[in-house]
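What follows is a single chain, given as structure tokens, in the form predicted alone.
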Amino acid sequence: MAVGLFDSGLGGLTVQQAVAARLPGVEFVYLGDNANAPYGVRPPEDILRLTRAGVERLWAEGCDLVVLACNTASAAALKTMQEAGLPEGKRVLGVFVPLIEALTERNWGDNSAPRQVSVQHVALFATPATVASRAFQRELAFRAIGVDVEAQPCGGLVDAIEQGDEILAETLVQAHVAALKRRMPKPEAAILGCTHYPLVEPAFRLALGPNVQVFSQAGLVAEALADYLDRHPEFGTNGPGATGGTTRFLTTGDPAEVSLRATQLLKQPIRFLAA
């Protein structure tokens, strides 16, 4: 049985790389909804509709467990999908919680009451839709008290990253960090709340300075998924005909164009097929 990874575009490939390295015996299917990217500027109802369609496509590929490797989808769609009820034997996970567990120094799955934590001033960089959802603040409130979060919507950054425009991406990072620092001059920690942003993490670190702890998601999500599969091994067991340790890449966009952009971004060959 394969594990599905869904993203609006190419940012989720940062998560794919991390989970494939952490779980070399598991088969993955990655689906990028490149035809409809970016999600970060879409209204919530559009994000929900597109995310649900992507998850159902991965279910059709035999992925009973799907990870939304996209913060915007996790923020705008996950809670609604879970509350509406999932088909029997299906699970959908998001990427927010592992990040917040790391920030609040909790072990995986710790559901104890919220408590005081060492970091009090947190900068959140995310897409406009993720910021508008306030999903990060909502999940954080379940686990910590007294944390001041200043959120910066990073308009245009996902587009620049997907287009491979490094100069524009770095310029936008500098502008967004400067805008946030005008409101929160001395953040203690920064959350890169989009799976695209690890691709420009050095630019964030440079703009933020050496005294800000930067939390990025890919490795944290990989550890959380490994823990989940330890507790639910039925979702990571390869069935007849499956090949452990491989990833199939699917896209709703043009496979040749998406393959080229993915290869350029990650600097290794990646071949997408039509979804």
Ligand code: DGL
Given for the second form:
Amino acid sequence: MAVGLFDSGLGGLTVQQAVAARLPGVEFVYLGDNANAPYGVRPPEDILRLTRAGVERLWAEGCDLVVLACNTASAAALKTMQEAGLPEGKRVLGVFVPLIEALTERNWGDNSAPRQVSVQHVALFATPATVASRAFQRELAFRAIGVDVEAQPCGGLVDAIEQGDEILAETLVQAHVAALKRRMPKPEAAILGCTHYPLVEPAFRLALGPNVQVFSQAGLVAEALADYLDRHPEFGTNGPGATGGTTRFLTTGDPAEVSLRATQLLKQPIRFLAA
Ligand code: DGL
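We have the form predicted alone; now please give the form predicted in complex with D-glutamic acid.
In what comes next, the whole complex appears, and the chain from above leads the way.
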């Protein structure tokens, strides 16, 4: 059975690359909702509607387990979808928790009371919708006390990355980091809270300077998914007909154009088909 990966566009490919490398025996189906990206400037109701449609599309592809490789969808839609109840045998996971567990030095699924942690000043870079949801701060408050989070909504950045405009993307990263540093001059850690941002991680590192520990999601999500599949072997295993180690790429956008941009961004051939 394949595992579904969903993002508004190309950012989730950072997660796809990490999970496919970490779990070479597992088959994945990636769905990018490029026709509707970016999500980060949309109201929460819109994000919920689009995310639900994407997840249902992946369920129809036979992916009983779907990972929202998108913080904006995880922040605006995951809790509501889970609380409304998922169909029998279906699961949806987000990308927030592995990141927060790494930041708060917890093991996967450790639900003990919130405690003091070593980082106190954390910069969060995310889409306007993720920042507005305060989902990151809410999840953090369950696990850590005394952490000061300064959040920077990085308007325009996902668009620039999706368009492949590297110069604009780097300029925006510098501007957003400078804006954050005016409010928090010395962050100890920075969270890249959008799966598109690892595609411009060197620009973030350069603008933040060498003393800031940068937390980026892809590797953390891959470890968390490996652990989840160990505990839930009914998902993502090599059942009859499975073609372990491959990913099928689907898009709601124009497959030729999306394939070209994905290939440019990842510097390897990626071929999308129409969803
Ligand atoms: N990759 C998505 C995320 O992690 C980007 C959201 C968007 O489309 O604005 O939030």
